[in-house]
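Next up is one chain by itself, shown in structure tokens, the form predicted on its own.
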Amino acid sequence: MSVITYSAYAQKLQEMGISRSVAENTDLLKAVEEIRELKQQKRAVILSHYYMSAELQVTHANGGVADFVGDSLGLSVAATKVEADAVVFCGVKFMAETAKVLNPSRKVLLPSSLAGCSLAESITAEDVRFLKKKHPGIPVVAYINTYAETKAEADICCTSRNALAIAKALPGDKLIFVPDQFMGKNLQQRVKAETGKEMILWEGSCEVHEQFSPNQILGLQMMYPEAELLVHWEVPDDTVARTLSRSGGILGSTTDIINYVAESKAEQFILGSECDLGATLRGMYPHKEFIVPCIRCPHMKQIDIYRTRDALRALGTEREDLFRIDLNETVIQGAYLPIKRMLEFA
């Protein structure tokens, strides 16, 4: 890697809160190396989400290997402009998955098949249909954390971002809402005060939002007075009640808090999301404070430097099976529309 890119790199990282140990690591640079330089010889782009690892986040242009970082919906309209042969996603599988529905002649790749996402596996499509024939005639809006297959039963997709408008933009005076409960809680709070819809939900969670309590919350409020919350919509509704009007701050999706924080004169900042957003806001916003519960997502965790290295690697030999996300023609065609419905509302 050159003094340069090394440079570039590092201080980034530097400013993401990672220690300059790691910011130097021989093997770390080397494999950075390496795949900057398999992107060019394969004609590949990474798709990279916020809650990857501070290594994965850093972008090419600052001598990382991210081609664009960003949170689910963000991601989603990135894969809809790819031009390169191949995608690795730095994500889980279902965002893997949503890239190759809306690239399906276009390889792409996730760099480990136990990437997978405890919200998503909350919900099957027979259960959709079984929604669906239980409550005949109503909307079904999937979140995009659900897998292809769940998707093809829907009416419409949602990301965190836009849930709320497309809630308020279907017709009827109730939709069905799933996986996520606690999401769906939330935003129906919002949903009926402003169409007076109802909104019937499905009992999944996401094994790191749920982790959020109202008593955590509470005692980091104390412990820091000055500071204003930053909470997900997948952060249980109690929590979200007893803590929020204390001090002041937004109940929204990732992008929703990360431009929330640029508006924000406040100097700290709780976050009630995955541990590694925080990374993302210090690295946008050096000067301000950011108090961070760890808790990681594990599926997330799977993914780092060396298995996307790997994948690369793997691209155009025999073992690109181990990496390749195929989905049938029935799926992607059936999860089409849902999805391309919701980037309308992008």
Given for the second form:
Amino acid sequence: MSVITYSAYAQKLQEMGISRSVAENTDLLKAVEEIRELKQQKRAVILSHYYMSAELQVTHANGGVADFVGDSLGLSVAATKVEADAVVFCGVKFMAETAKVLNPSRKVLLPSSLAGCSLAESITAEDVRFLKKKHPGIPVVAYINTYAETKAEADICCTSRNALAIAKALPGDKLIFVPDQFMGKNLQQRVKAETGKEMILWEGSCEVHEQFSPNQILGLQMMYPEAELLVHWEVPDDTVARTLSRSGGILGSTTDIINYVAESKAEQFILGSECDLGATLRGMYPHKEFIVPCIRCPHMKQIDIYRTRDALRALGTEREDLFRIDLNETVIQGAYLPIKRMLEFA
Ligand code: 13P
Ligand code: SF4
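Mind giving me the form predicted in complex with ligand 13P, seeing as the form predicted on its own was just shown?
Time for the whole complex; same chain goes first.
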């Protein structure tokens, strides 16, 4: 690795709050160098979610490995534009599946088969068919955090960034929203107030965001009375109701949170979302302070720089099928329309 690239990468990691000894670790830097070379040799790109650890969030232009870093909506849009032969997806399985549905002629590799999601696992295609039978004619909105087979049963998908706009825009006075009950309840308050619509919910939850309790946030608000609160839609509605109005801040998606900090005059923020979004925010806003009760998504953290390198090493060899996302044609066709409709709200 050239001196310039080496120092740019290590410096970016330190800006994101990573210690110098970790940022300058030789094994890490060697892996970064190999990944950058493999991407070029094998015509691959890396798409990386904001919940990945910092080492996977530094962009290629800054000496890192990611060609694009974003939230699940941004990553979906990026997937439609990939011209390289292959995508290595640093995120979780439902995200990699969405990339495959949107760009089926490209190979999509997920560096760990264990990168699941408690929300995606909480609901099946069969469950959605059951809901549709029980509530005939009511439109179904499936959160992007579902598997492709489940999406294929929905009328439209959404991400945390466009869920509110989609729920408000749908025709009729009711809608089915699956599978996150807490996001559903948080959305329901706004949707009901602004349109009078009822939302029928499922009982799934995010195993990370459901852990943010009122007492935990209230305790931090007492310790940091000047701080504003940044909470993701998936945080329990009870926590949001008891904390947000005390300090001000935002309830929204990952990108809403990032944009809110850019606009806010506050200098301190309490983050009610995945731990490594704290690294993203520190990298973007080095002069602001982020208090982060560090709850990590165990699924996202299945993927690290070394597994990403393994996936790239396997690309084009007989080991590739350990990492490749394969979906049958019926599922791809079924999931395409609901995802495409979602992208009209991007
Ligand atoms: P975003 O849609 O904000 O990227 O969130 C993804 C996710 O997994 C939230 O838990
Ligand atoms: Fe799923 Fe929650 Fe992890 Fe997001 S943070 S991938 S919703 S378990």
